[in-house]
Each structure stands twice: as C-alpha cells, then as structure tokens.
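Next up is one chain by itself, shown in structure tokens, the form predicted alone.
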Amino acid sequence: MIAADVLERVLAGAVSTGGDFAEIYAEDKRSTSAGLDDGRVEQVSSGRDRGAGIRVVAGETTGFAYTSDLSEPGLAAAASAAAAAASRGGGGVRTVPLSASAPHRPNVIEQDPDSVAKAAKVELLERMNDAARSFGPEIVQVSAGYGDSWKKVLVANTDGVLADDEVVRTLLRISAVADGDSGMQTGYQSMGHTVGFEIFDTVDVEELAREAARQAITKLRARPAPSGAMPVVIKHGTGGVLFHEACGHGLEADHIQKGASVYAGKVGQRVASPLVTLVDDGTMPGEWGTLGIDDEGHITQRNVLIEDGILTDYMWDYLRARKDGRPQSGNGRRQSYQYLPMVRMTNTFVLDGPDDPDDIIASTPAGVYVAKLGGGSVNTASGDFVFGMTEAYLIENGEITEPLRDGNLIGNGPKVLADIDMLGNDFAMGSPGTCGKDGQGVPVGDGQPTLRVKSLTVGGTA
C-alpha cells in the first residue's frame, strides 16, 4: 500500500519538531450492499475508500490529521499538520527504522465476496423474502439486507512497528412484520462473520428468514410483560450484549484512568459470581469482532478480564498502556482512518458453567425467559443499565409458557454479575453487533451460555 522507506521518512518528519511518538494508519476498503423491501430490490451499491490517519503524541498532547492522498507529499503534509498540533518544540533529527512483523491471520477466506456476482447476492435476499412470507399469512412485510466488505490496513509507528492485516466481513439481516388482532409485531434475525462468501455453504438463509417470521407471529399472541424484580433466565448467545454493555465498557482502560468506571481500582477483588469468567478475544476465527492486529498494529489476543468472579485485568490501547506502564492488550480500535483509536472490545463473552440449561428452567418456579435481547445502554460510572427484550416468555412452574410483549430489563452491572446463580454448559456466540462509543462504531461479537439472574427488574406493563 505504502513503501517502507516512505513510511520511515514520513514518521521521521512527524517527530522532527519534538514529538515523542508518531503513527501512520493507512486503510483501503471496498464494500458492497444490497437491500430488498416489500418484495422489491431497492438498492445494490458498491463503494471504495482509502486514506491514512497520522497521529503525533508530544507529552500529554495528541495531534491528528487524515488524508485521502497516499502519496509521500500527501502523507508528509498530514504528518506536519498533526505534529504542529502536538509539538512542544525541541527539533532534532530522528531515524525511524521499521521492522515488519509476521502476518497474523486468524481468519481464512475461501471465496472473496468481491468475486461473486451481485445477482447471486440479490438471490439470497429473494430466497429469504419467499421463505419468510411462506411461513404464514400473517407476514405482511419483509425487509432484508446483504453486505460484504474487504479492508486492508497498514500500521507503522516510531516504535518500529510495521504490521498489516486484511479483514473480510459478510453480513445478512432480515426483518419480518406480522399483522394480527393485537396489531403489528416484528421479528428480526441477522448473521455476520469475518469470512468470505463460503459462509452460505453452511448457513441456511431460508431458516434465518423463517425464524424472523416465527418471532413476529409468536408475538401476535403475546401478553403484557410483568413488572418488578424476579428471576430472569437468558438464552445462550443472546445475552452476551448484556455483558458487553453492563461490564465490558467499564473494563476499558480509558474509563478506568478517568475514574469513570465502577470497576476502577478493583483488580484482585471479587466483582461477580464465582461462576463467571469473562473474556475478550480478538483471535476467534470467523467471529464478527476478530482481527489479525488491532488498529494500532498490536497483535490481537485473548484477554481474561474476570476469572471465577475475580477481576483480573482491564483492556488497554497504546496511550493508556503507556501511561500506566502496562503492555497493550490488542484493544486499540478505530472506525476508519478518519478517527483516532481508543480502547474498544472485540469479541466479549462468558465461558461455560456447570449447569444443564433444561435444569435452569426447571428449577425456576416463576420468572421471565429472555430468548432475545435488544439494544441497551449503560452508565459506566454507576453500572446502571437498561436493555430491551425483543423476545421473551413467562416461566411458570419450571416451564416456559406464554410469550410476552416487548419490555425492558433494568439493573446494575455489578449486582447482576453477583446475582448469577446458575450458568449453563451450552455456550454460543450471538448476532453481529456494532459498538458505539464517542461517535465511533466498530464491529464486535459477544456471547454466553444460558444463565439465570436470581433477581432482576423487569419493566413491563402488566
């Protein structure tokens, strides 16, 4: 993408006025998307974007500039702008020798989606539309979308790092609307992996569509969700987003250093049930948040954050790790070359526990079973959160019974972690997600086995 000697000269120029550290992040990305709504293909589009972001750090000050011009003069101009923003003076000449690291490729791509005709991608949407509509006459509207992307990144910095990565992502989503006596209800399913078009050799797209239709039709006969504190059982896979929001963000080192996290200063202390081991792992083959390197050129890794209920570590990027004298953890991420990196999760999940998921249901006399969680938000300073339930059922006498209308789960992250009293042995990753933080969105994965929280507030209307 950019020759090594050019990178060396640009980096040397970036720190020539006294900067402590300089970094070049270059990116070349192409993408394709298609959308179908109400039985018609609404759009098929392709795009490409390339550019570089240059960061210069001088003491506690960071300067940043980006450009779509990857020529040496274009890069030098951006480096000069970033250095001017960060410089504290000092001058001098600094040589920047770069040493290329061995490629780290956790994902194996068998069929580049870019080599597949757009008609084949549209056909996936048409098959899903037909499958959802044929599930039942109640289905009155179907919306489906397809997306794929290829991204090559290159990272070089004045610590001598020179690393690159290629990431391919493939995504499919479907929404089905059912109409009945109780009004309209929606079901939603999605599938996304860091693999190529070969994913559709193993994924049954019709079944994905039928599942969305089933959700929508089931909710037509739903009763209002109860209100108040009660046991809540969360199905495997769907509840990983709760851990992402309720404790994952609070374990990011920028929140820790600002004192804006309920988990600050608690390494070595019990913060969860002894059943809980929480991991962030950017190396999981095929998962949505998987990368060969993070967006600062550091090889991704498996980080155990909570082990048997004890807080063991936080997630780190370059600046936060440098400030505390800690090694990076592969969690420096950015939305694109137009943004600075920050501490972000990759794939965050809870490991298997000892319990059979059927026993978890059977040992719950009354409560709520959440089959699918929706979006949520958390206050990292207090740990308080709210999540939507997009598919949920009553538990009565140890059995899953009537479906419930959409409601909320309201609670506090540390308390929920402590109140997990049963944890299944049926671990599964959930749907692909986009994590938003400080105006940036990045792809993330999450997952967990079936679990029970002995008391959690349900915000229903009953």
The other form holds:
Amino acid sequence: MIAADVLERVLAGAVSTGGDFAEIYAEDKRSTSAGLDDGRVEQVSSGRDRGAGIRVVAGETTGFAYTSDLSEPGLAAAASAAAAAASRGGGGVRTVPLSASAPHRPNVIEQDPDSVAKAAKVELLERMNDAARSFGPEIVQVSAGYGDSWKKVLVANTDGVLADDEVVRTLLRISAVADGDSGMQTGYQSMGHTVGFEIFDTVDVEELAREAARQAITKLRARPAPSGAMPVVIKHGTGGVLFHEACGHGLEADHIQKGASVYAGKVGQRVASPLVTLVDDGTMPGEWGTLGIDDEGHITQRNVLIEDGILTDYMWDYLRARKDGRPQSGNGRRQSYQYLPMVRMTNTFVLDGPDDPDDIIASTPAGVYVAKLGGGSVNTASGDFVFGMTEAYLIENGEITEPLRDGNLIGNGPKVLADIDMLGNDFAMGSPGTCGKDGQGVPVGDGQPTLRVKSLTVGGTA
Amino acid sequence: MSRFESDLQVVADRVVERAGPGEQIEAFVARGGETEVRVYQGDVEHFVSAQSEGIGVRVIRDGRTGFAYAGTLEDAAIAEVLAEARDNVQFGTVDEWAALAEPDGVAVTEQPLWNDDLAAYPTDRKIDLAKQLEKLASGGDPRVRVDDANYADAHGESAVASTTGIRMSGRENGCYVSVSTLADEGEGDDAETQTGFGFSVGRSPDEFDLDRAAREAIDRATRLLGATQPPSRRVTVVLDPYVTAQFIGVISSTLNGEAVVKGRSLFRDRLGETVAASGVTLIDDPTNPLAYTATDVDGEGLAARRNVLIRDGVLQQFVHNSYSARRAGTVSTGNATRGGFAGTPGVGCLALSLEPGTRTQDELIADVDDGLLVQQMQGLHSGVNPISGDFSTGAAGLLISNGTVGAPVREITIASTLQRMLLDIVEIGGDIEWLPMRSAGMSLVIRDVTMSGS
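Right, the form predicted alone is done, so what does the form predicted together with its partner chain look like?
To see the whole picture, the full complex is given below, headed by that same chain.
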C-alpha cells in the first residue's frame, strides 16, 4: 500500500518537532452489501474506503490527523497536522528503521468474496426470504441482508514496528415479522465470520431463516415477562454479551487507569464465582473479533482475564501499556483510519463449567430461561448493566414452559459475576456483534456455556 | 444544511450529466472537517483534526436500483463509483415505485446554520474551553472527579443533483463542549462510584454555557450516590426532559412511512384514530430554528417542512420520503434522511417536539402520590421493540411520594408498551429544552408503568 522508505520518511518527519512516538495506520477497504426487504432485492451496494490515520504522541498528549490521500505529500501533510498538536519543542532529525514482522494470519480465506458473482450473493437472500416465508402463514414480512468486506491494513511506528494484515468478513442477517391476534412479533438471526464465501458451503442459510421465523411465531403466544428479581438461565452461545457488559468493558485498561471501573485495583482478588474463567482471544480462527494484528500492529493473542473467579489481568493498548510500563495485549483497536485506537475486546468468552445444561434447568424451580439475548450496555464506573432478551421462556418446576415478550434485564456486574451458581459444559460461540465505545463501533465475538445467575432483575410488566 | 452554492455541486452535476437514455442518476457529494480536543487533568489528552470527503451514486433503470460510494473525490474513483452503481442495478428486483425524488415546488424556509466566527475560531481558545470546563466540573463538589472534558466542532458541505431535476447544495457548522464526571462515596466494600455528564452546544462557542454544563455534570453524578434498589410495583413516572426526548425518539420509528408501507408499524392501520391521550400533540418541525436539527432541505434535496403527526391524541399522518410516499399513494413530507455519502436516503423524523404544557417539573411532581422521577434510561436499543411495542429499559432516578421527591434508586427497569404509554400520558410539562438530538425534551408524566426492582 505504502513503500517502507516512504513510511520511514513520514514517521521521521512526524517526530521532528518533539514528539516521542509516531504511528501510521493505513487501510484499503472494499465492501459489498445487498439488502432484501418486502420480497424485493432493494439494492446491491459497493463501497471503497482508503486512507491513513497518523498519530504523534508527546508525553501525555496525542495529536491525530487522517487523510484519504496515501501519496507521500498527502501523508506528510497529515503527519505535520498531527505533530502540530503534539509538539513540545526540541526534536530534530531522527531516523526510523522499520523491521517488518512475519505475517500473522489466524484466518484461512479459501474463496475471496470479491471473486464471487454478485448474483450468488443475492441468491442467498432470496433463499432465506423463501425459507422464512414458507415456514408459516403468520410470517408477514422478511428483511435480509448480506455483507462482505476485504480490508488490507498496514501499521508502522517509530518503535520500528512494520506489520500488515488482511481481514475478510462475511455476514448474513435476517429478521422476520409475524402477525397474530396479539399484534406483531419479531425474530432475528445473524451469522458472521472472518472467512471467505466458502462459509456458505457449510452454513445452512435456510435454517437460519427458519429459526428467525420460528422465533417470531413463537412469540405470538408470549405472555408479558415477569417483573422483579429471580433466577435466570441463559442458553449457551447467546449470553456472551452478559460478560461483555458485566465485566468486559470494566477490564479495559483505559477505564482502569482513570479509576472509572469497579474492577480497578482488584488484580489477584476474587471478582466472580469460582466457576468463572473469562478469556479474550483475538486469534480464534474465523471468529468475528479475530485479527492477525490489532490496529496498532501488535500481534493478537489469547489473554486470560479471570481465572477460577480471580482477576488475573486487564486488556491493554499501546498508550495504556506504555504508561504502566508493561507489554500490550493486542487489544488496541479502532473503527477505521479516521479514528484513534483505544482498548477494545476481540472475542470474549467464558470457558466450560461442570454442569449438564439439562440439570441446570431441572434444578431451577422458578425463573426465566433466556434463549436469545439482544444488545446491552454498561456503566463501567457503577457496574450497572442492562441487556435485552429477544427470546425467553418461563421456567416452572424445573421445566421450560410459556414464551415471554421482549424486555430488558438489569444487574450489577460484580454482583452478577458472584451470583453465577451453575455453569454448563456445552460451550458455544454466539452471533457476530458490534461493540460501541466512545462513538466507535468494532466487530466483536462472544461465547459461553449455558449458565444460571442466582438472581437478576427481569424488567417485565407481570 | 443552509443553502450555499458549493463547488461540490459541479462534481455532482458532472456525474448526473453522464446519464444515458432510460437511466435515472442521483449523485450526493459531501466534504467535512472536524476538530476534537480531549483534556484530562489540565493537559491535552488528544487533539484530532481531520478532513474527509466522498461521493455516493444511485442509479435506477427499469425499476431496478444500484448504489456505490467511495471515500474520495478523485476523478478515477468517481468514474469507478458510477460504473459499480450501474453494474449493481442488474441484481435489484424490479420495483414499480422505484424512482428518484422530483422537485415539488414547496418553498424552502431558510435556516441560519453556518457561522463564520466558528470557522475562524483559534485553536488555542478551543483547548482553553475544554480546560475551563474541566476545572469548573472538578471544583464544584469534593466527591466529584472528571473522567474527560471535550471541545469539538464540525463543518460539513454537501451537494445533491439528479436527472429528475433536483439540484441543491448547502453547508452547516456547529460545536459543543462536554464533560464526563465520576462521583465517589464510601470506602472498601462500601465504595461506590456514579457517573454524570454535562454539555453545551452552539453554532459558535459564544453560545456555550460552561457553568450550566459543569453544574449538570456534577448533579447527575452526585444525585445517584447512595441509591438503592426499590421493591417492584406499578408507579407513575415523571420523565426528565432529556429522557422524554429519548422516549419521543423511540415513538418516532412507529410513525415512519417506510415502516408503515412495509407493514412494520404498529400504527399502520390507525390513521384518524386516537393513539394517545387527549392533549398530546406531536409535531416534526425542522423549519423551527430553535431545533438543534433544523434544516433547509431533507436528504433528497426537497424543502424541509412542518408536519403535525398527532393532534390532540389523534393520528394525523406519517412521515415520508419520495419512495415511501409513492407507495403509500401520497406525497413526500420532506422527511428523507441521509447518513452521509455511503448510503441511500431513508425515512425519519427530523426535529420532533411534543406541544409543551404550562407547568414546571416541581408542579407536576406535586400531583404524584407514588412515583418515580426518571433521570436516566439505559438500554433503549436492547429493551424496546418498536414493532411489537414492548417497552422495557433500565432506569435510575428519585422516588416520589406524596408529591415530593425522596431517595435515589437504581438497578431498576421501567416497562409498559408504547401503545399504552402514549394513552397513559397524564400531562406534558412546560419546561421545553432544545437538545442536541432529533427531539426536544420536556417533563412528561405517564401513569401505570411497571417498575421492576428487588
């Protein structure tokens, strides 16, 4: 994308006014998307984004500028804009010898989506539309989306780092609306992986569509969700968002360093039930949050955050690690070249526990079974978090009974982690997610076995 | 946007000139810039200065639509975008209603959305504003720390042209300061931290009220200290103006013409019927210059206009862009929305407001026996289903008993359905606030809402 000698000259220029660190992050991205709604392929869309973000750090101050002009003069102009914001005088001539790191490519791409005919992508949507609509006469509306992207990333900095990555993403989503005497209900399914179009050799897209339709139709006979604190069982592969919100964000080192997390100062202490081992792993082949390098050029890795309930470490990016004088953990990420990197999760999940998932339900006399969670959000300082349930059932006498209407659950992170009293042995990764923080969205994965929280507040009306 | 003859118009015109016979083309070209300063403990933590530009092209032929965009305005890239959009046309399904907007003769209400003073405002004074706000917010209460203090401004310029005769360009700029606060109380296992925020927005920094932004950030963080989880029950809620604005934002998606024609609105068959309590009037008026999201024109280049959606509880109309209007057998209400050059126009309300009542929040609270003053909602995106109407969000605030506010509560949800909440509105406050959102805020009283706690 950019020659090494150009990178070296631009970096040297960036620190010539006193900055102590400079970095170029460049990306070239092509994307294709297609949307089907109301029985029609509304449009196929193609996008091209290319540019570089340059940051210069002087002490505690970071200057940042970006440009869509990847020529040497374009990069130099952005570098001087970034340097102007972070200069302390002094500086001078400094050479920046870059040494390329060996490529780290956890994902294997067999069929580049760019080489696949657009007609084949559109056909997936039509198949899903047909499958959802023929699942039952109650289905009155279907919308489906396809997206793929190819992104080449290049990172170079004045520490000599020169690393690149190529990330391919393939995504499908479907939502179905069912209509009945009680009004309309919705079902939603999605799948996304950091692999090529070969994923559709193994994924049954019709099954995905039928699942969304089944969910919507099931909810037509749903009763209002209960109101108040009660045991909640969460199905495997759907509740990773619970950990993402209940503790993931609170373990990001930027919140920790500013004392804006309930988990600050707690390394080595018990923060969760002894059943819980929490991992953030950016190397899992094919998963939505997987990368070869993070967006600061650091090779991704597997980080154990909580082990048997004891807090072992936080997640780190370049600046936060530098401040604490410790290594980065591969968690420096950004939405695009137009944004500064910060500490973010990759794939965050809880490892298997000892329990048979059927036993977990059978040993719950009364409560709620959540078969699918929606999004969530957290206040890292207080630990209070919410997440939505989009498919849930009552548990009565150890059995799953009636379906429930949508609602939110609310809890406090540290309290809920301590309250996990049963953990299944049926680990599964969940659906692709987009995590929002400080105005930036990045793709993340999550996963967990079936589990039970002794007490969570269910926000229904009954 | 305020109308302004931009050089981008030429770029858009040139693309449209390339249309062949039987081909409709729309080009949307945009350019923008931003400055963002974040201050922490008296130092600049980061300073971002950036420019970006791009183009999106929509092609319609024989009822099929294709789209492409690029984040650059280089000639070669523009040619590639047009070629890609044309290529994409063949994969669309024929849609008899697919067509670009046509000029409808509605006069534009000029809006003053550009300020030369902001464009010339010196950088070091922007940094000083953020530093000043940090100081004000951290000096007001010994329990309060500042997480970050920010200054940001942005300017944008765009042009749209089409083979159907749309030709419109404009620009706008604006700025804000904001501060996030943390309030601490207790030690060891009893230690507790709550958060707050405050902001001030303007077309120029002269319009900022830093003292008020700091005071609100301090109040929001400290008022929840010591909050507990109350027992579940049904209560009357009084929503703070900021929370009301969020609630109205959710309601607006049910009045979206696209959702209506595709059968996704729970009000789709209810035109002319009572959907809200008498006394509830909801207006979308982007021609009101007080609205933060006021604009001359909508995302398709048609004049923005005032639309009464609900009058005295009765549903009057939905909002439409040209496509949803054509399908519904009506005309565009000037409600095309566009997120930027990377997408095609959608439909949405532009600047909503309930018609305000007359009484203050204190007067409204005085009439409530058992209630909750909701100062914060969390999880609107996850717990509200605008298609089924199910409504359930996290909340925090102060209990109300016998007309006076009492102890703070948190870790609760409030739940009902959108349909019922509109009918259960008891009173609308007179304390209207124009917020940096698509909806204005004022206090709002709704009865019979389930509060879930312990």
